[in-house]
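Only one chain comes next, encoded as structure tokens, the form predicted on its own.
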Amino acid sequence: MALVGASYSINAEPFKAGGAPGTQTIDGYNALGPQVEQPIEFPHYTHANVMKINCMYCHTYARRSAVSGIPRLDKCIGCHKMIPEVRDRPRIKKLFWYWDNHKSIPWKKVHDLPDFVRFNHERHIQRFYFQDKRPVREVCGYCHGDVANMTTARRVKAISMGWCIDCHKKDHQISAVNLKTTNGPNDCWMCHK
């Protein structure tokens, strides 16, 4: 059991990562997913833990729905063009190319999950984050990783069923001020079409 925060004790480690390529998890699930090239190498280390920036500033549909999306072109356009400085960066000279040439940039996911299944960002965001109050890496970690110290995503956490379960099956205290605990929901039709 490990201290998180000045008033959680919880029994997951946000940041850890699932193991080498091929490999798997103590718990027997698939460790890290492939390394997927995206159109442009997104640098998620400067944005989230060197401009300290939230991860909803971006990923803004993860506290009100299912997925959490990706940000429109226009508002990665709106804080570049107000850093003249990095404009000549090759990264960012590709991102003014999507937008001059009016192209949306293709990219790739990385945390895809069989159509059979619904996974909701909403509720566990609206749970851990606006409700316990928990950092926002912290909660976003659990199934993404360490992702702000990472340049491209990558799947480093099982995200199968099993593990899923093994989350839901955890102690989760209910908020900083009350120690009781609960645990996720089991029923199948929760997670599955």
Given for the second form:
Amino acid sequence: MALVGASYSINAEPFKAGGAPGTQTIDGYNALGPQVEQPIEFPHYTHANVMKINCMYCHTYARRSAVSGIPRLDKCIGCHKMIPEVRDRPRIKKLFWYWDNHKSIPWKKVHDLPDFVRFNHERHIQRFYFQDKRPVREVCGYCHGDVANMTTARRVKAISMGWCIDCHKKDHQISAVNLKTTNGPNDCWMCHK
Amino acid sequence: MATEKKPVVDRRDFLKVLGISGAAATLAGCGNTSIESGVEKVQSYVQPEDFVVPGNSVFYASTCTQCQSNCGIMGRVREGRVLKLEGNPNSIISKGKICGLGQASIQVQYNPDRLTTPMIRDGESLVPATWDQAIKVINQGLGKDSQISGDEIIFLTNGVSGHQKVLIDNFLESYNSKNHIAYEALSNRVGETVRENLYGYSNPVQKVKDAKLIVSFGNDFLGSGVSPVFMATQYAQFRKAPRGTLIQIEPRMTLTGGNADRWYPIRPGTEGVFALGLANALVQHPEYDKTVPEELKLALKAYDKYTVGEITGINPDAIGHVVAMMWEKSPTLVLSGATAEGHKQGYQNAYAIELLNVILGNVGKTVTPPTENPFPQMNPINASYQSLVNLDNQLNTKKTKAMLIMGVNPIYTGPSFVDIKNKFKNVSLKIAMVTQLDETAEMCDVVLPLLSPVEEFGTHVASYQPEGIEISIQQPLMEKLHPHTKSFGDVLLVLLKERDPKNYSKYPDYYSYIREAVVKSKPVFKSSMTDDEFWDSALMNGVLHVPPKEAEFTKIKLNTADLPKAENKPLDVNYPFYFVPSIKADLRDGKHANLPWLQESPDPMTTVVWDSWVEIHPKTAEEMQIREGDILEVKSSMGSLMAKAYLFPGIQPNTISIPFGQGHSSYGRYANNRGVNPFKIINPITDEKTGELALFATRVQIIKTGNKEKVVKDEGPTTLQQGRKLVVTMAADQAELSKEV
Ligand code: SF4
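For comparison with the form predicted on its own, would you give the structure of this protein in the form predicted in complex with its partner chain?
Below is the whole assembly, all chains and molecules, this chain first.
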């Protein structure tokens, strides 16, 4: 992959808005969240779409922990130190300002579940990505939408209880080779514990 | 292949005997009914350790400093915040368990009333200041050129140990002083002195688990004793088949008393007489007769069962029952505790009780010598009430020029006849080091905000060492929460470096001081590790362990001069009740009243929360027409207190009790203006031999005020429960457990 002189414009990433907040989506739920202003307008499009970086390269905790976590700052810097071409871009300058000052970036949560809900990233990633071998963009996209086509992420799925349960009711194939199906657990305390 | 080892005592057994369990509270998301976007922040780590995974917990070993047991603990840390404490399985003392008081120490850390900046005195009040300003004030009195020396400086602490103690003593040395005063309002000095004189060790090992019968005179070893967590695991083993028997003799039922098979209410202060009654009956058996010197046998004759029954208020036949068990069950263990020792004849009481161990042949079996600490300088300093008298005397001379105070609150715990508060005015520079302002700190000239125990480094050695010697390492479980708080060690080192740069300038901070001290101990542990490895492994394990060493008691001398007199002391007509304040396993001397989990944990015997109450026997209450909730004035010759009546069958009928710990006026929102402080009505009576305050020798009268208030409690079926039995309980021996679960 050529990192140098890539022929894209960082301002030209397409963002699929999907409708005003509260509009109905195809799956029947009020879905779209507000635009969230972030300390750095992180271009998911550039990283995940143009550069084809696996979501889990940065959100490395998603497969190991209940939370996907925000990538550690030294991970961003680790790559960007090696890309002097973009070093002077305003967003990268901001990034290095945080690094130089040893400060963490105060990102705003886009998908903030109430405290009485426990969603486990690890379980979903292990099942659909590692076991079923589905594409990572699709797996993350079940809940987060097509983030690879966004700049800063925005909520596009309902992520309400009914919405979760709908999916848990569906039959999912056990793995890429096993055609048997199962559905997700529907015990209250799986999520409310 | 590693096989999983089944723990000797499982969690259930442990919890069964522990009174304040699971003080953990859960707060659900408040009003947050749907997913939010852009409201809360999610900060990433800048450069975390590789093993840190957000959402997954990391456990760090440390030491609990809530009481002097110094249990090894593990802190569960997530996203840089300590969330929960557990016991450290490497710790000999905690064996992976922890008590409710230990659990609650997390609330010292997150307490909203924590002091976050230094304060200095400006006329009548304390005002926030910077560290520079505070150090400037301190330097004016104690700085490089200070001429203060010897007894002109006082360092007042609780019973500190480890390098905290070493550094304090180093600090005092730089002023040519040894004036480290260690004060504990609820000290064990009387019993310790007896054991020191009798066995040569103040804290011999008391092997609860090896005994078949334990006779305890007011020793609340499961609640507020020397090492409650260790004792609870031992006790769980003692109760496994063949089940050991526990007999508890005390005026007011403690948590341990509540667990006992037989509980005898005794007139306060007569415990020693009852012990000698037992001794007298015991030596009637030919086997025990052999070991007891004639002189003692002769002295014991005065303690026949009827005399003893008369004095103690216990049915004379009880002596026969207890002694029959003593003959039958071997080995036994006899324990003396706070309520037996806090009297004018406290020393004699404890001596008579220990005598039973000697006669029963327990010495060397269930009472064994402790292991010698290869680092004696780290042993805990003897803390006592006597120290308060010492402080009082020193302040009277008006010689004291500077005083540093840490870990104690004498203005709150000091009895009213020791007027420390007024004498504070005689000292021109008083420096308090605290995590939160309290009654004593409020009277000081400079108040320094310390790190909380979960942010601090340190080493500790508990006074009770049951299996070898455990040196517990304390390490921060998280970064400091408030930027302007400092480690106690760093504060002292700043001053020490000025006074003695030759020896102390090599330490950039307290961490390096502790690290060097721990690493220097390496040869004792015969470790082949490098310094770095040794330090890392000490932090990782949380403890350094010196294995137990066989030792023998030197010859034990029995002394008939130290026996309590068999005399009947009539009750004072003006003050017809004995006053036996209770020591709660959580609030203790009031130091922990600022922790809301402890305030809301129901008292294990009465289930009352967030308040003080007067325990009175139902029969006495009936005679005096007192009902629950009646506000009573409890009056001694030193003062009076008002609290609600609570009818409690677990108390000797002529005795009333109010728990220690409440009645703060200046200790944050959770402690202030809640209940009353029993220390303030304690009479000026001391143990004749040791000079320790006789905490349980006060006599009081009760006056009904005519007012009434509801007692807030969490009690079972004895209350009406709105006319229905909402929570029905059943005695354990009536329940068929296999059917219940
Ligand atoms: S017994 Fe003391 S040291 Fe041990 S956990 Fe409880 S409060 Fe902490």
